[in-house]
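Coming up is one lone chain in structure tokens, specifically the form predicted alone.
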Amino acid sequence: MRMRQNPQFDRKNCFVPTSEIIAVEETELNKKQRNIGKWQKMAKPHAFTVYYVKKARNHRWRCSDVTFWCVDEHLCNQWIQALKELLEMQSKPKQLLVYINPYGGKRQGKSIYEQKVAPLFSLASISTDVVITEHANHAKDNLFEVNINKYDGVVCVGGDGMFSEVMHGLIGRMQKDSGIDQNNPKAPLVQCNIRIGIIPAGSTDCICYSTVGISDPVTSALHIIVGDCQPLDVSSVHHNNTFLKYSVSLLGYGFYGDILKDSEKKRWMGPMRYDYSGLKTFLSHHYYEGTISFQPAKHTVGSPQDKDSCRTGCYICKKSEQQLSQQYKECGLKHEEDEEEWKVIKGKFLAINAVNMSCACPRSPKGLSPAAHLADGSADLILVRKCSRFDFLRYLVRHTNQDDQFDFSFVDVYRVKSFQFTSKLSEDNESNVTDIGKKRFGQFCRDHPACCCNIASSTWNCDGETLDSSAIQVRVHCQFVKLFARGIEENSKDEAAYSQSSIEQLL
């Protein structure tokens, strides 16, 4: 279905893929419009203006409009409704429920909703529920009692630990009514049909940033909007049978871990606390001794160094998903667990770091890794062996750089469906802890001689939140959750053109 606008005012022919209409109204010409050209002889011109998504550089997208006009009232009103009743066809959201985190990031989340988010939604005739958050879990207890039933998807506004709260509760609220125990890591999960929608405006958004490809609320609007969906892989993470936390970008002990536990004592400077963290870490320089275990990802058709990014309707994902479910058909979950072949490796490391997503962010744009997937059903496992603290230095500074990060004798990296690490520590526990302590300080003092640190084992930094146990198992859950989004959009060479001349696809 094709409509032009009037040549006598705008000679492009503009086109508009129905789901990416954000409204159409009916239009009242003001008088200047209607004093120019041949509207002059017209008794009252008829009209309507679409909305829809425009796109414009680095994958930002913007809402824009058109008017169409015309003589005939019936004929008008024929095409406003008939564009009414296309967008009813598309699955685009009506009822949301909002959870705004007032606290996060430089505390722009309430104004960053209510003066660019919150119009927009309205514009799209969107009915929401918003609840400002007061403490820590609010949103995660509050989706418990909720009836969810009666949302088409759930939106968090704040930074990635907001959307982890959400998470939680929606997966939390799925499994009590699955009558899943969340404790068994064994147990087959239920999936979370509820799509999550993330406005960013936290510290660094990388879980927006690395779905979307640009950490810009208006853009996250839009997609919540057009009723975008994409799967995601969640890993699930226990000690001993019993349920830590769900990740979604990364777990990471050693550099990153200490990074955290050292920031969360500086919260009081602001973001300005990683920066300092990560020096101070860079510096100290420790290294940990453990066991990791893991099972690859023989389903994957990927690789995590075959430089193949994850992209909007990333064949990778969909055809390693396939395979996934064609095991589990042959198998069965029970059976792949039991049988399938773990390595093992032992050694001291200066990072370990399991990622779902690239992670990537604005000071990253690779991310930690580069050609890991959205939703194939595995994480790429990634483990920075002992080494100088130079050698360390030229592996971090190529998460900033288009060389490659793995392509170091000290640095491996394998995609697995499940994984678990065992510090030193721990296979220690027969031994008295003070004693411990004293031998791994003496050993690390020996190492590092300017270091006055006693540290025997790091934290897991999970999705940005400390885990109690260094001892963890890890499972991938193929696209587990999904996302008010569509992947990463490949760049088009004629983006600034698309932009300025026309709408392009099919009205």
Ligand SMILES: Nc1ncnc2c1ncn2[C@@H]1O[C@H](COP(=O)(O)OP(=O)(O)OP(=O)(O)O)[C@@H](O)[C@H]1O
The other form holds:
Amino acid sequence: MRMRQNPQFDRKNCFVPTSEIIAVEETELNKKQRNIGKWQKMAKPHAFTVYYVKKARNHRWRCSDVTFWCVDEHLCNQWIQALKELLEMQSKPKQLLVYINPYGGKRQGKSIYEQKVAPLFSLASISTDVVITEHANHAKDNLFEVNINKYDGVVCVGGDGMFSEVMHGLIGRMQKDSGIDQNNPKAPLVQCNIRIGIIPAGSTDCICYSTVGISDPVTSALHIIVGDCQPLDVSSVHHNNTFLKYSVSLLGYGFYGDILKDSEKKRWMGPMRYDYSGLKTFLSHHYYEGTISFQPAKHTVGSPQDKDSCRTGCYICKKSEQQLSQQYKECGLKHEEDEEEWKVIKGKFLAINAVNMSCACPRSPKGLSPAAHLADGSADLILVRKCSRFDFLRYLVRHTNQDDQFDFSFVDVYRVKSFQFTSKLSEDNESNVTDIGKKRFGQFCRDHPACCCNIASSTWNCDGETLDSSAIQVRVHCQFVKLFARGIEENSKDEAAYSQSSIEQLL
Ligand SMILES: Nc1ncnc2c1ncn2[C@@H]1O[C@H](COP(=O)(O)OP(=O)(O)OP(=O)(O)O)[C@@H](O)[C@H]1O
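Let's see the other form, the form predicted in complex with the named molecule, since the form predicted alone is already up.
Next comes the full complex, and the chain you just saw is listed first.
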């Protein structure tokens, strides 16, 4: 059997893991092809083509191909059969439900899907049911009605808002089917095993970037095709006994809440509104008084100040999940989270951020918490206390350089599995949470004397959407949803090798 590669790889040796084969097809040889070089000498050659993932720089994936030729038709068919059987054995999706937001980002969702993604799905023999959304919550409502068991995954084409909508639909559907009341903050929620794929086509594609390493529709489509699986922690957010939202990236009060609230009023400015509102919020330098109580995530084996980041096959995520399951097994139903230690901090904050992932994006490649993990059952709680404008700027600048952004006297960071927040304003009205806190948590840690400034409440930014209440209770659910992704791969020798010569002889 002989090989004719994509011209750019001529005369290079290469290999492809079978898990990264996209499709195998019999190749029809036309007369012109048969007259090329060595194959000219072959009497009636037979051929098949292997389409595979080619890894390029910066986590970008592309589809490449290599064609194998031989004179023996039977041998050629045996190879095709054997390779197809190998592909069948893997957990690649066969049937997908696709939601396209035609208005997300630069309104390119439909054309991105049709031109870049659909041809790849068709090459990989994936059948799709495509829904072009007509209004907000169309996808979410639809997910409560469809025969979900028919699909191996749900794909959303859009930004973080579209992903959030699909995730809420899927989680909500699972709870409804299992008779679980999402309004009960302590309800044992049912995990969502159907994988979600994100084809980035929004103005913010932070979740895609943090789980794949790049916002690129073709790369994401290929992660879906090869059937990757990345579990993701999800935080549930409640106000007393009312369910508000789920969050997978940022829950931000103060600075990031104010930016979002202001930018919502300036939608007409397009993506520029985030820069404008960011500068305006920075200059206004508001701080907010409130009480935050949290339960440290004792099961995790990492810390927010670790030097290593969460990467493909992350040991810390695996180990932490094992510890957590062990804990539940040992304590069983007796396990009462309320009885565990709570820490309480009262203070004046410029920003309170809780992140379930690093929140890296092209603007801030390190993210809000560079060592946060995708699937360790915890969130990193970052408290930025009142400080001067100059110090706050120094803190923000450190998100873009190599210096430690937590190494400031006014910044504290904790790895937590649940937390509650009450602003001073709502504390006065809703003394409930504070009373419970006082009874349950004992000594409060007060940082400064009571503030004499006129402080209003801020708004919570929950994955890019505002929440109606400032008093919230948050609980992290370990590995609650699954994505067609594999986390960010190390920039290893493999990648360098791939980018130089890319394919080695498989057969
Ligand atoms: N057909 C539609 N018309 C209007 N809104 C829609 C439609 N389909 C989905 N949406 C809503 O649009 C919101 C934003 O979508 P998406 O995240 O895809 O785009 P985006 O440009 O990144 O958003 P944003 O401008 O909020 O950053 C989602 O919350 C989703 O519920």
